[in-house]
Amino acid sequence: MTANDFFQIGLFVAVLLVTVKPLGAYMALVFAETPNRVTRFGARAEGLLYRLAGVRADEDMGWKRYAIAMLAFNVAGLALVYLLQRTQQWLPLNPQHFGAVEPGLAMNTAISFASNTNWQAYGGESTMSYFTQATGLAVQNFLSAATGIAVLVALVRGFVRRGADAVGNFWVDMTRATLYVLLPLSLVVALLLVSQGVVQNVSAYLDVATVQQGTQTLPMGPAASQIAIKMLGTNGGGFFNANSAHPFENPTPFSNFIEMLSIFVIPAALCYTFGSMVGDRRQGWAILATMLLIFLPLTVGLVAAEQAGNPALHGLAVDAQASALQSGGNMEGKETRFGIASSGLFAAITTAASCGAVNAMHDSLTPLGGLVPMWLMQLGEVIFGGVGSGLYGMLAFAVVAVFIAGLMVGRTPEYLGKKIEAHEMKMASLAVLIPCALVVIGTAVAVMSPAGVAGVANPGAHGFSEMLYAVSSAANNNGSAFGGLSANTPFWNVLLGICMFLARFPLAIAMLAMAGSLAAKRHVPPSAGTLPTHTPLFVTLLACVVIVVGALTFLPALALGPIAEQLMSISGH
């Protein structure tokens, strides 16, 4: 690697985690119990909101009401990007005269988007009209992500409040997360990103001369205003097929940096956000720091990797001429305005986060470059992860490691004020365990299936790692796949729109279950016993415990892919 590498990598999280403190306490104040500066001052349009909707706002929920309007509505916004897709050759803005999606493929189109997924078995350019992608996609990017600030905000509650039947209200929860934090954080990005060059408007597409003398269609769109919630939701779906690679999307490094910026703003300040809410800030700066020491490590890999290139090409049974090809690093299906650096960087933050936005072929990636971004979304996409949902899942883990610590000193354990007991533990195991058996059950029904294994571009250890990478991607919500694996197949569809459906709402279903738990529970004094949470003792057993899980579930996986891979490129195979 070199001193740019380490340059880019420094930069970027230096600027986030300036930003972490303002947007994070800015968010606690959003969700806070009582009435303050920032909920007065939007309290006439929220409140006309509520009036329209009909919705009581003063109304608590108990966590099967909070979790039967939160499923309910997500099926309902799942449908109508369905009807839309399949009804989008009668309806406006579509001056391309794009017909109706096919059934299956928009089943698994509106599945990805109201899961927060976002995998794209299709050509935005070529497929989806602007009304279907402004109304339909977009709007679900704004839903999907603020169902899950909600569901954190329900868990949190459930750890701060004391005695109670309810953890607050969907609805509200839902307005607040879009209204307060999405809307405004969107219209700022966007603008930065149309000044950068990324295309606003809703003319067709333009016909122009080439410099060979030929003509060259341009697609136009409604894009800034979707890439910047795609990001900032953690959403992924490119407005364009070629995704944050197209310089329409992300036309210059300033742009890249946003758009990486605008990824993992929301989850890092959601730590802060989380520590204020239970009144110890020291427990969010925790939780980040565990997620920074996974994720820098493996950021440092992936790029070294990538400087290093493939040891087929500068190693044992290649001329000199080949060897030559990749002296400067492995540059294939990068976009020379990034460079490695910032495409290796940028992978591992769309895995990390569950988001799926790429501005680099990952399929291109070497062996081991690949294997970064495949295991950050295998750790159960809980690395700064989905807004809200990423922080939810690193709780479960730290259930789940106090649990541990617990049986290490022979006590009950406990986490903030709640004594760990068997319905919370349940809960947990099941949210981070429903992904692991997803991608392990999936992957395995692919390889065994004729119809999965015929969408395979490339025969043996890549192969395998592009099956494994794509169910990977929907078993966690992130959407971003190795593109040599042709998914847009009933099997495809079909395999992947179960995933991903039941990756994201079982899970938020669990965690809402154990909110209601931890709500009704009394809170219990710390004692000599009780295992402080906010050490770096416990960050470094939170982060042995998520990277135990991920490798003792996905490393036989792994071996037949990504690491048989790597050994045969060594060997000049």
Second form
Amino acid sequence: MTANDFFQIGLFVAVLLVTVKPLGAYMALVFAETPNRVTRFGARAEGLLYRLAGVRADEDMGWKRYAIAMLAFNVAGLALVYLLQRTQQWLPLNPQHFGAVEPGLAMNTAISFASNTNWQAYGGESTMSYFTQATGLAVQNFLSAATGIAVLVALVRGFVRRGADAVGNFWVDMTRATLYVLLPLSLVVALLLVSQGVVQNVSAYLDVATVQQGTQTLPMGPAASQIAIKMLGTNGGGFFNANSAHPFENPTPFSNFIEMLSIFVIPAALCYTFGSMVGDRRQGWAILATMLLIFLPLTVGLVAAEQAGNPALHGLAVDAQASALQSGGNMEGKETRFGIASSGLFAAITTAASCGAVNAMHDSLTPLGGLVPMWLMQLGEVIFGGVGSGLYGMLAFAVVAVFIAGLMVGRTPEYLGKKIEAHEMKMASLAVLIPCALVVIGTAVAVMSPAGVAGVANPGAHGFSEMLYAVSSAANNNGSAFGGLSANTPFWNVLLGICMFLARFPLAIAMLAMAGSLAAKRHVPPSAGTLPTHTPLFVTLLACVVIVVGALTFLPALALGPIAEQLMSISGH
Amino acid sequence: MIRLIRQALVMLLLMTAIVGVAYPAVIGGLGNLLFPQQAAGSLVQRDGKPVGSALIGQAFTAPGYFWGRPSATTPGPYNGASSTGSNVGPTNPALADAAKQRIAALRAADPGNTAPVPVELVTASGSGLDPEISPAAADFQVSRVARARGMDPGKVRELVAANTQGRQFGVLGEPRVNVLALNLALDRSR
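For the form predicted together with its partner chain instead of the form predicted on its own, what are the coordinates?
Let us now look at the entire complex, which starts with that chain.
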């Protein structure tokens, strides 16, 4: 690790922390129960949308109705993305005349974008028309993120409300998340990205006569608008195949910083919003502290592994030492402008959050450098996680943590003034176990299937890592890949499509069910036996629960992949 | 239930109109108004004709030009229509083999140069379109370029320095040299 590596990480965290309170307080107003200066500002536009759609904004939905509305809306979005891909050859804004996307890939992509995963078994610049990207994929980037926020807000209302039979209105929560939070932030980020060189046009690809190469085709498209929400919505689906490593998608170190900040800014601020809504901001800071407690050491580990370089090049006449003139380290799959620090930090951020955008090829990370992103996903995407979904996943872990503490002292566990009983524990356990089970079973199925193994690109333990990474990514709605895996095959499209769908919607419904039962409970005033949940003790306990679940479930698999490869690497095989 | 499906469909269409049509159109309008050069791809002109983009690397193989990062795009390097990294894993023998070939090619083009090769010149970039190399990678190539052009190495080094960008705002990213800009400057200096 160089001093610059530490500085880049520190600078990022410092700037992130500055944004938490203002954005978190603003979102608390957006989702407040009573009208306020923020919601009055857009009330007329909102009202018009509700009238056109026949939505009664004052309808307070029970958790089941909320869940059905959420599902109906997301399935409709999924169907639209599928149809757009299948018919893009007849639709406008297709200057490269791309044909219809074949059904298996189109279905995989539709599930992928509706579930906030953005796994991509295609290359954007060689597959999707501008129309498909803007009105299909980018729209789901907004709406899947808004869905995550809506489910979170409903869950938080479950803690806040007392003796209530409803958790809010899905249409209102989704609309406000989109129009008050995601859209304004996207406008700012997209323009900043254009200023740095991200393209935004609908021109045909440009053929230029280059200095020596001959002809080069420069891809074009409405990229900046899509990349802004790709980051802010923790979606991660690249406009171009190389994602945020592509110079038209992430041209400068500043655009890279904006993109990294955009990934974390909403998940971090939602912690503050949560604390604000439950009337005790310390609760939100405690959750944020837990996330940072796990995120920072893993990030340092990743950057250190990449900076140490690849032993396979040690015997050769290669200079991989960091100096004032180069970042050195393991530069395979990395871009010069980002070097080690900005690539390693990005890799940790994008997998801690369920973003999945990449500015370096994760398949070419060192074994330990690749272990960190894989494990961050396997922890359940709760270290910041997806917008909304990261925090509701972490709250499920918090429920498990207070339950374990309750077992230790023999008292009925409580969290935020609500008794945690059998139903809440069942729902929280489902939220924790669904992704774990999908990863382990999905990887086992892939390893045992010739069609699964056929996709592997790299030999040995690394080939297993490619499969483990793919299923971990899909089953936690991340979307990044060890990109060597040939995933556009019927086997992988179906397996990963199932994982993405089951990881997203059953888990969200479990959280809404928990919200419903919590909302119906009365408030229990804290007593001498109540475990305070804003203290360093609880932060440590919660972090331990997350890590123990992740370690117990995945260490055996990790030992077969990255850990075995690391041992081979240092022993020179 | 029918009411719910209607709500879902109408809401989806309204949202698509707002964030799928109006929003990218606004960014397109404002982007082209405020940053027309960037929004159109940061094209670089020579003699009034575009010769590429400042942001997209090009293949240079002549000894008189600085070479960029190895590119793993197919069918050939620096294919702008199909960006990709190599996705070669760290212990894959193909990685070390490729590095050996690249070192041999650099040595063959510059026999007197025995300095260790900067790692960026033997490893493929993430996008396959990396427009830049580190100052170390540029420095390594000065002797070859100077000899091929019959130029004073000091003069070449001056051009490298003039085309070197430090960390952005002094803090972000890494110092770097834009290969296309440097090579165009070399051609102009003839």
